[in-house]
Structures are given as C-alpha cells and as structure tokens.
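The data below hold one chain only, encoded as structure tokens and taken in the form predicted on its own.
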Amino acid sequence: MKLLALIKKEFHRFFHDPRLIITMLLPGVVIFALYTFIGEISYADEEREYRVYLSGDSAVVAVIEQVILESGDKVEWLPLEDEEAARREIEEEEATAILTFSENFDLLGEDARVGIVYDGSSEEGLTFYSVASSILIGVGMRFPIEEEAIGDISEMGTDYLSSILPMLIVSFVFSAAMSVTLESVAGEKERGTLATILVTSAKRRDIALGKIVPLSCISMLGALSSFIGVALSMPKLMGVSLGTFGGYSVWSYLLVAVSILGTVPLIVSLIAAVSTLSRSVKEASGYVSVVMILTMVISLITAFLPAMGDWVVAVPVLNAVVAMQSVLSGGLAVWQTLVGTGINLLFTVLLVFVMTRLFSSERVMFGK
C-alpha cells in the first residue's frame, strides 16, 4: 500500500504541473517540425522525373503513378525488353528503376513475386523505391519484396539519417527524463522532503520503486512523443506522400518503438541513481549532462564505423542506438532489438537495487 501511495504521489505531481507535461510532449513536436522542414526544403520546387522499366502487369502500377503525380513529379513507364541494357541505364543514371511483376500477381497466390531494381545513389531511385515498396506493403503483401540497389546507397542522405536520428531520439529521451527525475529525487533531497519519507516505515525498496515506476511511465510519454514525431516526419523527410511509410514497414516502426521504450526505464534509473548521490539539483544536472554527452559521443562514433559486431548488444543504451540505426538503414534487427531491450531492463533492475542501498546509507542521504 505504501508503494502505491508513493506512485500516486509522483503521478499527482506530474499531472498537476503543465510545464512538465509540455516538456514531455515537446520532443515529438520538435522532431516532427525539424525533419518536416528539412524535407520541405530538400524537395521544395523540385520536380523529379522517373523512367521506370516495367515487366508484367498489376493494378499497383496505377496506384504508384497516382501517388507520384500527386507529389508533383512525373513518371514514364517503359517496356522491359533487355534487362541488362536497362541495368546499364540505371548505372549511368539514365533510368530510375526496373519494376517486375510475376504472372497473375494481383491474385496474390503463393507463386506471386515482385522485384524492384533501383538506383541507390540518386534521390529519384531512393524515392521511387520508397513509394513503390510502401504501396506494395499497404496493399497487403504477405511476402518479401525482391529488391536490389544499383550504386552506392551510402552516398545519399538516407545513411546519414539512419546514423544521426537514433542519437537525437536518445538525447530527447534523456532530456525528457531529466526534467522530471532530477526534481523528483535530487530536488526532494535538497528540500528535505525525501528525508521525511525515509524516516517513515516505508521500505527502501518501495521508495526506490515508487520513484522509478511512475517516472519511467511519465518519461515514456516523452519517448512516445519522439516516436510519433519520427513516424509522422519520415515520409516528408524521404520526399514521399504522407500516405506512405517513407519506405519503412510497420515492423520497422514497431522495432524502433520497442528500442525507445525499452531504454526509458534504464535512463530514468540512471538519472535517479546519480540524483541520489548528488546534494542538489544543480549538481545532479551537471553529472547527468556529462553522462548524456558521453552517450551521445559514443553513439555518434558508432554511427560512422562500418561494423560494430554483435558484442554491442550487451552495452546499455548503445545497443538501442545501434538497433535503431540498423532498422532505419533498411534492416530488421529483431534479435538485436529484443536482446538489447532485455539487457537494458536487467540493468534497470540492478540500478533499482543500487538505489535501495543508497537510500539505506545515512552518509549518502544525510551527509553523515
């Protein structure tokens, strides 16, 4: 019952302070506004023309054409007669892509197949692939798209986006967690209200959980806001219609959400532990800022390394960053996401235990 009362106390403090609520919702608004603006600037007054070789027939072609025309671009469909010649044109950037459908594709039978060969080094090729793959996923495909990128896709901003965006998301989650956790732990310690709770019959474990559980739930609002901002801004950033997914599947977005939400309790626990060791909000803010900057620097370094190896899944927070980078690069890092989330939760439990011991220390809590 004491644990429930402590949890209710934290929720009451948060939901009766409009400034904290705005702080939680602000990251998603900033991400959406920033990346939508970048997308608008990048593709403003830019009419793209697509030359696509087509093999087979499907009603999906008309849908793809409609989306392209609505975006203010043009598309020219060419019959595929010589695939090797078409590939050479893509390499020389004279054509955009090759789109092939198996016979009776629209029946979506077991033998239905679709393939996309596109220019991975041009905006036109990446945008066409983004539009076509999103529409194919939207019409209910139950099998993978056979895709091939010609050219160095890393030359385009997609690779830059997948490298930088996860770091920005984690930094926003850090900031959102700091705004509520520092005041709840270091702030109460500085004012002496935490000492009042400690002299009651409440168990130290309940006090620790009474902080971590509600603060994690509250910080997840900020994490969810960041995720929604990413999901809504991605199509614009990729230069496609808002009705598509920006080239990413529902599973990709789900994995990003799991990575974000699985990291939140760990970040909150880390900030809470540092706050417990600090004597004031100012001191705790300085220590946590150093931890956040260190995490951002490491995340930025890993973004530009060719391969980190599977060992990175054991590194807290960093495992979520690398998993998101992999997903946003076009992969489905399922096991990395799930294992990394599990490890982050284990470290969260460890930090809760550490906080319990810190609350039991008179030297830490009362300076004795």
Second form
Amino acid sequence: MKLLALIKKEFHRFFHDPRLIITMLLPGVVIFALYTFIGEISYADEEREYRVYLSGDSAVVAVIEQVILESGDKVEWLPLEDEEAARREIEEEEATAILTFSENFDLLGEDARVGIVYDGSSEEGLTFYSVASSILIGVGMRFPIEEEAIGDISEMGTDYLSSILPMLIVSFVFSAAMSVTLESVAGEKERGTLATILVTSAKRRDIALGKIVPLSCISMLGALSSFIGVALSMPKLMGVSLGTFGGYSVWSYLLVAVSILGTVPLIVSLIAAVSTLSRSVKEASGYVSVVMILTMVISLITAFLPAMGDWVVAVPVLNAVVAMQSVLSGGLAVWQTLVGTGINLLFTVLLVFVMTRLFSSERVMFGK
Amino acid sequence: MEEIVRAEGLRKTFTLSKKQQRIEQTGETRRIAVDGLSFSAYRGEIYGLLGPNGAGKTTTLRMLATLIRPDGGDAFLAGHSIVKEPDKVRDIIGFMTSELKLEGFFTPDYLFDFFGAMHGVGQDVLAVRKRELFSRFGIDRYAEVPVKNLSTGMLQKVSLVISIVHDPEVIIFDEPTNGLDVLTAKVVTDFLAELKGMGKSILLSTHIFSLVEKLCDRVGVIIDGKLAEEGTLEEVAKGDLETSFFELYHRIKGDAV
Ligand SMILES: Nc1ncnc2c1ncn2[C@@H]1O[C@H](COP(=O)(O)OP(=O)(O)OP(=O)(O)O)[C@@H](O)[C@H]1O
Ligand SMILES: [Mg+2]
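For comparison with the form predicted on its own, kindly provide the form predicted in complex with the partner chain.
Every chain and every other molecule in the complex is listed next, the one we just looked at coming first.
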C-alpha cells in the first residue's frame, strides 16, 4: 500500500538519523538541566519549615508529611485550639496553614469535609497548599475542599501545576512538531523531493497522511521528552515533590493524555499546511512562530482567567489547554476533554483535506 | 506508425504575480505560455521539442506529466487522456527534470523500492527490475551509499533509473543535459539511447541543436507556445538544423532576435 510506504519512509528518515533524534530529544534534557539549575539557585540553602495547625485527623496527614520530608523540608503539626489566633499567626507569617478534617474523614462518607486555610502571600503557604490539595484530590473526588487564602496570592504560585503546565505541554508539542514538520514538509518542498513524489500515481491524500501520521507520532515523542524533563526538575524548581504528580487519579492522567493526543496531530497538520504553502523552510518557520506565540499568549491569558465560558471548547488547541487546566486543578472535566478533543480531531481532518488540496494545486506546488 | 503521444490544441495561460511582472519588466498580467499546441510522437522513437527560452517547453511537458492542467485542449499518452485520467497517465510515464530531486539521506536501494511502491509495482517484479537495472547502469556497487555521497554522474544515473522503476511506456524528459558537465551529459544521452534500444518511446525538450541531431527521430519546433514546424529530423533540418531553425524563427518573429 502506498500510504504505508510513505509512512515507513518518514519513520525511516527519522529513526536512522541520530542528528534528528538528538534535536528532538534535546529540549527535554535542556529543560531538565536548566530548570534544575534555576531551582538550585533559588532554593539552594533554603530549607522550608511549615507550621501547620491541624484539626481532626486523617491518614492523609502522614502522606503529606512524607512528601514534604522527601523534598527536604520540615513540617510541624500543631493542634488547632483557637482558630482566630491561628489565622492571625498566618497573617503575620508565623504559621503556614490550617488544615481541618471533618470527623471520620477517612471513611469518605457523604459528610466528609476538608478545609485548608493557607498563607497565599508566602512561598511556604503556596507550596503547602499545592502539595496538600493535590494529595487530597488523589484520595477521591467526592468531598469538596474548602480552601481559603489569607493575604494576596502571589501570581505564580497558587497552583503551578494546573495553570502553567498545560501551557508548557502545548509549547513542547509545538516546538517538537516544528522541529520535524518544517524540515519534512517545507524542506522537502524547497529541495524538490516532494515534487518527485507528486509525479508518481500516489494519491494526494495519501501523501498528506503519509506526512501527518508519522510526524505526529514523532512529535509526541519529543513532547514526551520535554514533559519528562519538566516532571523531573519540578521538585528542584518548585520545591514540590514528585509526589504531587502521584496525587492525581488514573482518570486525571487519562484525560490529560486524551487532550494531548488530540492536540498533537492538530498542531502537526497546522504546521504541515503552512509549510506546504510556504516556499522555504525559513518562510514557513516565520509564519509558524507567529502562530505559536499567539497560542502561547492566549493560553497564558486563560491560565489567569479561570472562569471561561463553555465556548472555549470550540477553539482548537485552547480547548485542550483549558481542559487540562481543569483536570489538573482537580475537576474531572470529562465533557470538556472529550468535546474539545473531538473538535480538535475535526480540525485535523479539515487540515488534512486542505493539504490534499494544496498538494493538488499547481499554483502552490509548481508556481513561480 | 503508432501514435504514443498526441497533443491536441493544448493551451495554458498563467496569471503573472506582481513580483514576476517586476522581474520581467512587463505590465501584462497574463501570459499565454502554450497556445493551441498540437503534435504527435510515435512509439519507439525519440521526439524532440526544440525551442528557445520561454517558448513553453517546460509548461507543455508538465501538462503531459499531469503536474499542471491545461486550460484548453487535451493530450493522450498511450490512449489515456491527461485531463480525464491523470492517475493512469502517471503510471505509464516516467518524468525527468532537473527540478525533481532525490532525498540525499536515502540509498539508491531504498529509493528504488520506495518509488516502486509509489507506482504500485509488486515486490517480486521490483526485485528483478532492480537487479537488472542496477547492474546494467553500474549502480549495484553504490546501492547502499546514501545518495548525497554519490558523484554527480552516479546520482544522475540513479535518478534516471528510479524514474523508470515502473517500466513506463513513455519517458518525458525536460532539458536532459541542461546544467550538466560533458561527462554527466554523456551519461544521460547514453541512457536515452539505451532506453530507445529497449523499445521505449521518449519525448524530450531542449534548446540545444546538437542534442536533437544526435538523438531525435522526429522534431517539433515550438516558438511562442505554438508549433512552428514538425517532421523527421531530415525534414526539419533540411541539411543544417541550426540554419533552418533561424530561418524559421525570423520568418515568424521578424528581425527581433
Ligand atoms: N508558473 C508560472 N507562472 C507564471 N508564468 C509562468 C509559469 N511557468 C511558466 N511561465 C511563463 O510561461 C512562459 C513559458 O515558460 P516555460 O518554462 O514553459 O518555457 P521553456 O520553453 O521551458 O523555457 P526555458 O528554456 O527557459 O526553460 C514563460 O514566459 C514563463 O515565464
Ligand atoms: Mg524549461
């Protein structure tokens, strides 16, 4: 089958060229090195001490303590006697947070409640909050977390994972997709090797799919490498332990994975279509960079505008960012993820169709 | 004699971009590149389309190779219409131009198999053809060398062999020797002669008189997108091809050379 031969060729090209593989995997390594380095500097001698008032009890407390100890910090649990006094201490930055569990919390009955009051203006308060809340989310979704920040929440901290990570993921996908797709589509067009394939009786649709399918798989690898780079450097960078990742349920992981899986082919086909329209790799990379920056800016805005309307699911790429944000901040955004992914796939199909048309267009392929 | 290629009133008009108008210093927005071109080439012969720069040779051959569509007219290759059955046509022609390149990373062996698959050639047939063509043109020793590391002559041979991977009935070749040094040019002309010996029909375009004299059985002279004259090499050359061409050219264009 011609499509199969086209796909195989693309994989062969990539996996037999160490230079390409290194270019694809390097960002992950660089991110790890860089973030770890930044982390070393900012948290070098800083060992954090949390003073947390505790009311009620739960097995979760031990887990939280474990995670904190693992990241090299200390925690002191104090019995909550006077809430007013404790809040005042938090305001004065003498205590980190108040953690309250309802009676028989661990039975996770209908009436299980948990509350976190934390210092939103300090590093310690924010980190403790993100560690504790992600672990609590991991325990189960049935109880609401009553949370309250005291003081102004410093921007970056609140929930690093949920607001920034989706945007980072999309930017990894973008740069991974760019590094292979520009070369493979715009490069082949520029060098005249694509025209050689167009002379054969291979269907234009197969030629388009023969690019997008393998390039999506390869980009996924690159994005994964970057993602692992971030995950590994997270403890150093944020002072947050890897345990935070473990705090999510299997379902959350699955939903995030679905969002990513839906975004990669979309971004690859977008770059491929732009590459087909461009005359050279240089021209294509100019256009794609603009698209990428635009996407990043919009994603960044959504990270700080938590309450977006439902219309967001109709916006390709952005829908995935928002869906991942809500999953990572504890909601099981099943509807958002599935509809968003469906819409992204729809756009991908549309772009494959556009590419097929472009490959058939003599003005695009053989124009002066 | 059996007609293998028949062009009937082929027309192609291009819209000129602003940039192109500037480069060519012209105010016109449309350019008639091929203007009702008709000609016939016969099976087993080499037919040469001879014309000056801008005459419309490349445009004509691209239409025959179904890379671009004519605005008017049609052409038939081994009976298949380029307008109605472009996929059929692509499988019975081998198209060669200097603009079609092979990816330097791959080996001749890989590319032969890949393009064989692109034309839907079965694996058994492909293996036999590869052995035969590679040994005939001395490629076998370089079969596993990435194309980018081959000498120009060897690369040219590989490109030629790959363009006939599917054993096409008609070989279409735009400016076969353009930009090649004498040695590589000889590789190409020898190859074409060999193909003719194998019974293939060849259609080539050129502005080089000696190439026509050396290779072609029949010639069509194309000027301003129209066929100015057609016949066997003897009929068109009338003793000397170059002299006859310029006489024809002056008759059509006046003294504006
Ligand atoms: N894609 C295109 N867009 C606009 N004009 C074109 C295009 N292709 C060819 N032309 C114009 O059509 C005319 C015929 O061009 P063509 O390339 O067919 O000539 P040619 O006989 O191959 O000449 P040469 O010997 O220079 O290769 C030229 O004036 C050229 O500028
Ligand atoms: Mg030409």
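Think of the rigid core as the biggest set of C-alphas that the two forms share within 1.5 Å after superposition. Positions refer to the first chain, counted from 1. Predicted model, so just to flag it, every value in this text is computed and none were measured.
Trainee: Once the core is superposed between these two forms, does S184 show a C-alpha displacement of at least 2 Å?
Mentor: No, S184 moves less than 2 Å.
Trainee: Comparing between these two forms on the rigid core, is the C-alpha shift at R204 2 Å or larger?
Mentor: R204: C-alpha displaced by less than 2 Å between these two forms.
Trainee: Rigid core superposed, CA of S71 - does it shift 2 Å or more between these two forms?
Mentor: Yes; that C-alpha moves by at least 2 Å between these two forms.
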